[in-house]
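One chain comes next, on its own, written as structure tokens: the form predicted on its own.
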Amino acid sequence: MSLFLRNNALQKLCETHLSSLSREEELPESLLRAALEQGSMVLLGNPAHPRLEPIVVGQPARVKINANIGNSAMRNSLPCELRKLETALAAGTDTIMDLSTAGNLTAIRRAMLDACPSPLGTVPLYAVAQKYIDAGKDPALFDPRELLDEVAAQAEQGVDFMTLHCGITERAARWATEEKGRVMGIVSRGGAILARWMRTRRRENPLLEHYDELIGIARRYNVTFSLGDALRPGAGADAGDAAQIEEVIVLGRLARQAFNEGVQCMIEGPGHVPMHEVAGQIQGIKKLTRGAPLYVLGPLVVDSCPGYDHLAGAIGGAIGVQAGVDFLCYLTPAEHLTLPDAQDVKAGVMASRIAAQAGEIALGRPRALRREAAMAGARKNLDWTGMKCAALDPNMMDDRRGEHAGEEVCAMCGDFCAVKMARP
């Protein structure tokens, strides 16, 4: 049965929008129903999600960058998470996550939907674990019902995709920690409480348990799954070791089965992984999951430059983009670090983009060779106004050409202007 005819809340979104989004996408309506029909594709939409413009993310669609906000118990501010909010959006990221774990998280949620026109995406254990937290309580003494009830609050408020760490399991989370010590052991926050759930109760993963319950709610909104990767590398030594790809196994298998019952997922990934493992990483994942949309955090090639991992998750990104990534969460320079400020986000979401935009080239992708094209175009003619046109971020070129602008050519080289130099 076609995925359109178990999923009702996609096929109306698919009415509606598919027309506006292959012309977006520069791809045959038919290509991307069929992706969709595969798998390979989704489209992330939530009916519920007031003023929507839904998108599709799954190459040969435009790789998307995802900009990660949201507060902690140590700055807690909804009026800095929206200006965060609209300085992404403005800086071009394609969809936001919101990662509160502090304050009011219902009321901050539909603050960003309302001022979110993007798809939103959550993790809803956050919402539960601060319950336990804000109470001084162990959050792994969280009952399984009050987790499935938050996603499907969460849903009928509008949220469009959804981290959801189905795929650790009680085996894979003692390898991460107590029996194959590896360096870092769990990085991630929702596969940290599950694993101390599961060592708690002496019990398998509550989210693989009522998996079945999780898919009827995400059918109904039409919420994409994003199963987490709970095991993920969080560092370089720690890439590609079993707890990892025991984990990949299992989320190909959840993946599908979903799909079967009419529910969209992408799949996350690393994580830390070096340079020179990422496309192997990138393709093996892909072909243990069946070709679902991949959706990585970096990789970071490189561990030890805090400050400095936007790059360094820029250069695995573009890697990974080239090898078959279809969608790029940000780092910015407050990773590891601090929550960051607008300027750490705009600097997030601008390094994703330059790494789409180099897989992008390198992959041969129209949209991306013409403007690489106008760029070269326009400095050739020293046509200011042309570079502007095809830059990434057409407002630093107006920043940084300040007090120069009115010059024909930069301050940099003045009358030794190679180009001006070397005209006939």
The other form holds:
Protein chains: 2
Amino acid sequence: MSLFLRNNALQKLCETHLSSLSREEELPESLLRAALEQGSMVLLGNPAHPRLEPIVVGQPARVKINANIGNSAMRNSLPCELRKLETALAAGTDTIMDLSTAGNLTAIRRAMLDACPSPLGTVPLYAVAQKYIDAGKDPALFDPRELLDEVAAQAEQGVDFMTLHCGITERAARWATEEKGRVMGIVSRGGAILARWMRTRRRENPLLEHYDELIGIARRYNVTFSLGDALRPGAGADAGDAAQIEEVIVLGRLARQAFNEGVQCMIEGPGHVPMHEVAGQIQGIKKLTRGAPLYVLGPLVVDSCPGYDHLAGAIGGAIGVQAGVDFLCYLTPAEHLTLPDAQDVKAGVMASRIAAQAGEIALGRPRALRREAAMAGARKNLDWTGMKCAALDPNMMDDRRGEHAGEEVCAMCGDFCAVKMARP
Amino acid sequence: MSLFLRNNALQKLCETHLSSLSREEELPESLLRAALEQGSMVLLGNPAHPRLEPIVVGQPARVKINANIGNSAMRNSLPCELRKLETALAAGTDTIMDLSTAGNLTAIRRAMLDACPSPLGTVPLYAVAQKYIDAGKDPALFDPRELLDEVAAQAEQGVDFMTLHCGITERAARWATEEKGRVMGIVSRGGAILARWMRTRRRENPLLEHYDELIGIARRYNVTFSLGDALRPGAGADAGDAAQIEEVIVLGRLARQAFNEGVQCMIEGPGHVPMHEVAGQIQGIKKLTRGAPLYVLGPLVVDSCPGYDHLAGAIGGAIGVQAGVDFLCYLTPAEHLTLPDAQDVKAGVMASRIAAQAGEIALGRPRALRREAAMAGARKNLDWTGMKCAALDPNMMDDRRGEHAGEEVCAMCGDFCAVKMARP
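I have the form predicted on its own already, so could you send the form predicted in complex with another copy of the chain?
What follows is the entire complex, opening with the chain shown before.
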């Protein structure tokens, strides 16, 4: 039975949006349909999200960028988060994730959904855990029923995709935390809570047990599962270990199950990975998850550059895109140090867009090559207007040229300009 | 005959510095000697450079970073350039190149040599061309004798390495500028001037004709030739074309000749190169130049991100280091737009250091792996002092953590911290 028959919400979205998505992606509708039908592409969009503009994620669509925003107990200001949301959208992000963990999360999410026409994602477990942490209790005391209720409430509210850490098993969590195992153990917040939950109760991951119920909720609203990598490596040295791979195998099976029951799925990927292992990781994950859209955090190819993680992430992201990554979650200069501010958000989005552009050039994607050709052609003619049209960040150009914007040459060389001197 | 017998200045430098270089590089003296002897490593150091601390460049030494500074006719302030020099050294650059093209270049160079214990490089042709440009004349009118005098004067002054565009031939220059040839033509300033010179006179590159004289001057002061890539691609679309490869072949032959006559040589490399072509370029250049140390500008894997070229360069640089690059010339956020300021200089040096670290991790270099292990170990323990010790930019950490520096958790998660929650 066709996916579109299994998922009515998706079918309706396609009726409304597929032709415009086809134009945007420069791909025929029939190709988008076929890719959605085989699960190598997802259409992110919950009909309950007001003024939503859905997008598709997955080969061979344009690589998409996500920006994580949201408060913490130590930096909690809704106006500030909404400014970050606007900044991320203006910088060219394709989606937003609200990772808020403090204050009235329902109200924050409402405000973000209303302000964001792009798909919005969340990690529902955060809302459940927050109640326990705020009360000074162990978040691992949560009852699975609370999580199911939260997922249902957020789906109804209009959330388009949700990170669910369904794939972390009791034994993989044990492997990740055992003595002489990993250097960094578990660095996913959802993963850490679930590992505690399983260890305390000596029971299997409750999301596994309630997976059918999650599928039922998600299908109703076309919420796309972003199957979370609770055991993603938190240090390059931990990349590709048994705990990580066990989780990927489980995620692949869960994705297939959800898909067969009408729910679209993406797979979340690492994380800290040395650059010579990035392509292997991507290929391995794609294989084990049968080509489901892959959504990575980085990958971050250097552990030791806090303050510059957007840059280390762009290196891994570019290599990842060349190897088949579909969706890049940004890293900002604030990663590992503090909550990002608006400037960090812009830096993170731009770094991810550059990584995507580098990877898409390598893949020979026509749109990426057209942009490069337009820039080179304009440069050859010292045509600054043309360069601005081709630039990933047009505003940056006038800002940097300052008083010399409008002149033929730039302040780096003045008339000592190779392009001028090379003219006949 | 041993290189050390052919080059007395080098022999003396080795007597004084090889043991400390051996400790710094964590490589035995015998290995350094053997690498220098076969030309796969160079020791940068002119005995006339006051308070010089020489370095080695080449496999398997630590990858080095160069920062280009220097004024232009549109931004000409010596105090500003000296501030950039200090900033670059503080950020961890290994060498400086003075690319000034305005004002009293001899005095500027003197001030930089005095302020810079690290090796300093120049492009002597700039000083020759400047006189013509300042006088409103075509720089291609220069007489080769002027260039030889300039090289001799700068060698005497203490310059440690010099870019000389000896490898651009008449026919390769023609290929690079012919109709329906390259998108961007020639983007090297030295290359553009030499191409004009050859075209006007219908004669071969004058540096080729006077190569023996250049060798004689360089040997006396152990000036290392940085054999310039006058035909480096200025757009990804131009990478690896016949003009570029012809020049590389000539550079390889010239490097061998100079080396046989006692002059150390590095080869300069691209430039704009799409990421899937970077490794191939590096391997090809290394082969055609018999493993001479390779000094690249980027490579820049995206044309269309002015304002972020340090980032696009870090992607190519990381891949390049993994493929065998020895020396990274930084790109700053100002590239293609304006003269870099001190903040750009720091951003450029850090981006190159991160690229080098990423590549050296991939190569399994022990020092790079130790840094990563130290960072991961400190993170696991939320040991912020340990993280600071391991960080490529320690100052960035306190700056970003701000009021929360000194606390156990960071403002990103507060107590909603995976590392804390994952503890038993």
